[in-house]
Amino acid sequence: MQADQVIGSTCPYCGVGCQVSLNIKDEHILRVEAPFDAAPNYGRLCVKGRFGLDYVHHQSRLKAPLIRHTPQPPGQRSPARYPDDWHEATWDEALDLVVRRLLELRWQHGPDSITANACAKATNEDNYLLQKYVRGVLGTNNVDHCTRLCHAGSVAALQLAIGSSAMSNAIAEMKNLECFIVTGSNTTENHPVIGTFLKEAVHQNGAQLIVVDPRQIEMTRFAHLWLRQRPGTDTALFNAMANVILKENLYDEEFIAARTEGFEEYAQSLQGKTPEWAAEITGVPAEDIRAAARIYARAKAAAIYWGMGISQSTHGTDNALTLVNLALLCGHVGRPGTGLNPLRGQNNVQGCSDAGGMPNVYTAYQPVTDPQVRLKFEKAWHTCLSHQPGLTTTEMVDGILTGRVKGWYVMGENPLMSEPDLNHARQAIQHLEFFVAQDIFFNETNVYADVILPAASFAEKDGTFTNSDRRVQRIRKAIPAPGQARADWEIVSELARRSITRICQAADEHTDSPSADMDRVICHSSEQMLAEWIYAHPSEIWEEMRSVTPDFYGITYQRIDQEGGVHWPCPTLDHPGSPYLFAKSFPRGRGKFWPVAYGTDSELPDDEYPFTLSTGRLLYHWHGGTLSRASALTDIWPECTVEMHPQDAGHLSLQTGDWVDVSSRRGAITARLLVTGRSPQGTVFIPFHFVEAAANVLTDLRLDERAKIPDYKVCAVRIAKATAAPIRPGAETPLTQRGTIKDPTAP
């Protein structure tokens, strides 16, 4: 069939930012292909990218804005029925609302009462309008979002060590690499078409892989050496890695002279933990650890590149910082197919962290304590802004139990389903004095919201994502919004137009009340702000964004369509880009070297819960499932499955296809037995896409204490056959009748 028109786009998935052509036929997605002279993806697309995105049309989505019938009382907010529960509202009436209930919060127990959630999958520009927004109306830095929960390790090690988060090679180099180091990330389901170029750079270019890693994932049948460290271990094998080079004088003493600091401290604190120490705790050959060590040591050019096995654990931080130590001690960095590279999960994690999505930083992690900064934004936006930095994510949930947050505004996110231990955050979230959500479907957690605000998808709405490498490209509306959706920054920018005015007609009415102080701020230039929060299109968001931001200013609308996308920083308008970063400097000058000790905070298995449990994704899903299975990739795999390893299942009389039921100390789910060699002994994992066996009932509280994230990847569970199937659509037919899913380790 022919299409009518075919709109240029970037995949909503993961953080590879492939590039699509939406083939439109009367306002539907008639097929989804790839251009094959457009980077970073150059044609290729994973199934979910190709087949996945008619969820956008799926007969779920929100049309119009919703108001519960009845107000929730906290401590007894339950989840609503549609439509027994919810009415339909008019905008004005649903915006009214929302500016009433945030804005009586905030004269009654001061800004930071209200926290805010940005979204990794919305835009660049939405983001930006609401971190503004939560900043410089509502007055506080209460914003967070999902990169809390998934590379929130790296993101805290990165900076303290170099200054920089971000990942620091291009995609493009990825099929010319000489040498690189896989760990923590199951590359070829998590980001796909990642995995080809990697796969190609073995093949067609004799690449040496490392795979350090668990479970026996695909990359592991391309590795010249597998290391498989039980879990949450890593800090032991890579120290041992650093020892190895050290004793056998592999390391670059002219770069470590040069460009770095704390090297005497870093290598004294490598003496004793050597391969045969490490093979104690890791589980790893000692000379399977020497001959990883000297093969990327001796690299000329050595990547290495991670995902949330190493970042989601109570030492994530100190598992991203033996990594780049290791890129420090051996100079592989600041070059081409040199460097450090944590692979973003979801499309636009990247650019909702650059946006300012996150309590500390400003746009390009401009930090909220820096008095010149914070005047800089003060400036442009007209108004006054608080030093404190925010709330995380996590620290939000714990804050409604405490009593000091009140009202929580949560755009495109799904808390109950990312959230750890979800009984401890269900039981948070019912404790809420008021809620709104901001969505394109009903979720998990918005069911429990007063009012429920419909938004745009991506094929409905202009704007831009950045990918992984910092690669910022363009979306483009290529079919209307169902209903009365609107595009997220549309829904920002008029309740913040609002707010300022109910701001301005009732400052006489709380000159005691927390806020007080900001108020006469706004008052006072309340002309400017309302006229600044007037855009008749994403692209003058993006200018005034890029205006604050040096790291942006080179980056235009106009250069993004001619050149197809251009990585920041780029300062200048004549500037290139920086496909990879670090040539000459660092951000914080000289790279610097934390010594990291072995140790773990981690729940591990007992005689009461014998088996570790790790989380992660799947080929045909993403994240919370609420995109992949309103889609046709929910037939493919239809429902959860926990992997074991053979021995294991047979010790418990189990096999493929058993419902088998799996609890914690926090609470417990029922799932299909999947029998495979895949995951290791003594460790199951589970897929944390399906809400009826929602992993994160399952995983633990404990945190990064530097970084704030959970520990998803190490927690004790204990397993026995289930005494009955659930009842749901499906449960009657067999796994292992249904021909869609099988061992992936068999031939």
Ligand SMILES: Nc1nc2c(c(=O)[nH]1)N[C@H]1C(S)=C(S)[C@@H](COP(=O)(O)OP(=O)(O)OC[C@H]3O[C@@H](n4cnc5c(=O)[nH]c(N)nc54)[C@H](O)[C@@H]3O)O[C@H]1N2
Second form
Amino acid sequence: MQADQVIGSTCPYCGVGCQVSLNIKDEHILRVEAPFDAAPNYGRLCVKGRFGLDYVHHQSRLKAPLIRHTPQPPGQRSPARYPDDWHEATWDEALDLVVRRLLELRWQHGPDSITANACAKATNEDNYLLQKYVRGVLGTNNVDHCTRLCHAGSVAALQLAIGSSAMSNAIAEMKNLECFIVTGSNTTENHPVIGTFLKEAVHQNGAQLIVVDPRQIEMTRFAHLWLRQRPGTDTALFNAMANVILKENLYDEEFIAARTEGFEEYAQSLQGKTPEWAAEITGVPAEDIRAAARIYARAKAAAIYWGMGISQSTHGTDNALTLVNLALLCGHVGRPGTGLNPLRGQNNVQGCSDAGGMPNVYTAYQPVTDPQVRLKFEKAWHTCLSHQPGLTTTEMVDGILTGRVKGWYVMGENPLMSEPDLNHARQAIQHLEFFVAQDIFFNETNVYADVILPAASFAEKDGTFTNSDRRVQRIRKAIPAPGQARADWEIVSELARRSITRICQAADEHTDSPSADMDRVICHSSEQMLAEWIYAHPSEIWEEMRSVTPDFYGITYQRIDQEGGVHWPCPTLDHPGSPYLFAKSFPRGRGKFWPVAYGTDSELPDDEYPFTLSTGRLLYHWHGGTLSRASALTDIWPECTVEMHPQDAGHLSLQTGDWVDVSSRRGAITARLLVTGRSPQGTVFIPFHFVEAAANVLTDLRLDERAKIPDYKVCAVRIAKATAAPIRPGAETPLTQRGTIKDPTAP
Ligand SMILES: Nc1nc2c(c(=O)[nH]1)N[C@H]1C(S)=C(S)[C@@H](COP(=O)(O)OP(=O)(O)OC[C@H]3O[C@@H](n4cnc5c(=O)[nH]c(N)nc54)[C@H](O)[C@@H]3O)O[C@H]1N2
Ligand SMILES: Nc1nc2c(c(=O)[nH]1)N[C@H]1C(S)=C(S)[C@@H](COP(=O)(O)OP(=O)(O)OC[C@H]3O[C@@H](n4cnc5c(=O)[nH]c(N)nc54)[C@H](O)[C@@H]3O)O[C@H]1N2
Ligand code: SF4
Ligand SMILES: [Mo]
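Given the form predicted alone, corresponding form predicted together with this ligand:
The complete assembly is shown below, putting the previous chain first.
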């Protein structure tokens, strides 16, 4: 069939940021293709980009603002049913209610009683405005997003060691690699197009690949060496590799002298960390550790790619530090084909962080605690700003329980599927005084809200996403939004204007409020603020953002249109952009070695809960399933599977297809067993996509102290054969309600 028009855009699923050509017919996405001449994917797409975008047309998209009939008393908030518990409202009604309730909380309990979640699926412009609203109008730095649950460990480590957390290599470079390590990244399922480039490096370029992963992921088939460590033992393994490199004099003395500090102390800390020592802890043969160390250190150029297996741990920061240490030790950073690459997950998680969607920084990591920086933003936004870093997403949940947080604004996230220990998170959410959510669908979280604001999807708005290699790329409006849904940036700017007006009208009644000082500033500059909060198009938001962000200053919509995308840092209009980083120096000056001791704070298996649970992803699904289960992908992998090693299954007399109960100290789920050697003995793997068997009911709350990231890769569970298909509280979900999936309690 012939398309009416073809619109260039960016895939809304993962951080590879594939360029797509949306073939539009009668306001529908008829077909998705990829331009062969465009970075980063050069014509390639994975199954999600090609066949998974039809969620935008799903009949259950949110089409009108919704207001809940009955107020929810704190402590007794419950999930609502659609349509019984909601009524459709006009935008005026819904926005006025949101403004009224948020400002009441702000006046009564202070700005820090409100928190917000930014959205790594939405655009840079959407997120820039959200944090500008939260900071500049509400008056708190309480804004964070899923990066906390994701690469927080990597970010903490990279900041400590080199002062920048972005990926150092460009995607385009990957197929020319000579040697690389992939660890804790199931690349072919989760960054599939990057996976194709990495496979090409091995098959066509003869690159040497070392995979370090407990699970037999597809990349192991391409590896020269696969080190299958016990989950959670990475620091021992990478320290032992460093020990070999030191002992055999394979390190880069020149690089260490010229570009690093802390080497002596680090070298000391490696004493006794022999491969034999590590073999005991990790289960990896000492000779394999030696071989891996030699391959990596002797390579002329070698890069490291990593993912959640490294970051999502109570010692995620330590894990990532051991990788940075290795790269510094061998001088494998700052030259083509070398580098440190935490593969970013969501389509725009890089951009959401860059746009200031974090509690401690404004755009491009300018700290809220730096008075000069704060002054710059106060001038640009005509307001006064808090110098107190805000709460992280994981702290927000606890903040609700302790009464510190009263109001929550969630733009496009689904914490009641993605946070650890869901029963704890569900309990917390009940205590909110006011809850507003802005999404394109109902999800497990926003059914608890007082107000839901319907947002436009990626295909229905303009803006930019920043992919994993820091390339700022366009999305373009290709179809109209359903019903009254509006782009996130439009909703937020409308909220901001109404809030400013209301603050000015009512400031006199709240002179005792903790926000009184800020109110005075806002009243004084309200005219400028109101004018400045009018945006005709996202390009105007980008213009404002680049004017306050030196790293983005050289990037304009015009340039992106001409060049396809521009890599930041890009400080001037004639700067070519920066696909590679750290050629001459690190942002912190010298790279710093950080000694790391092996230890574990994870919940380890015992007699009562004898299995290790590892959670993660499947190629065909996305996080809580809100998007992928509203797309054609859902038919390919319709239900949750618990992956178990054949030997374990044998001991328990279980076989593929059996229903099993999986329980931890936090809760229990029931799902179908898949017997396979992919997971190591003693470990079961469960994807966290399926609400009817939500893996996060089982996971553990403990956090990495520095990064505040939970341990999604190690906790203890028990498995028993279940007698029947599951009937569990919570099984009736927004997904079953809207008919997207079969009700598991139905016959
Ligand atoms: N299809 C699909 N793709 C996605 C997503 C999705 O939901 N679905 N989500 C996106 C997002 S936000 C992200 S962050 C990325 C995540 O992408 P990945 O980082 O690939 O994520 P995971 O599948 O969670 O886990 C990665 C690997 O860690 C390994 N692992 C487990 N325990 C350990 C350990 O102790 N040490 C080490 N070294 N490895 C271990 C697992 O075996 C697995 O191979 O994917 C993105 N892409
Ligand atoms: N057990 C376990 N838990 C995990 C992980 C794990 O490996 N194991 N991984 C963690 C990681 S790495 C991540 S990143 C998180 C992800 O956690 P979340 O970010 O909570 O997950 P998503 O399902 O991607 O939520 C995205 C929401 O945005 C909505 N949305 C999509 N597009 C738009 C838009 O344009 N505007 C608006 N307003 N909304 C939109 C979708 O409908 C959906 O409700 O999960 C974490 N949780
Ligand atoms: S690799 Fe990622 S960006 Fe590319 S098509 Fe697949 S999901 Fe989309
Ligand atoms: Mo992520």
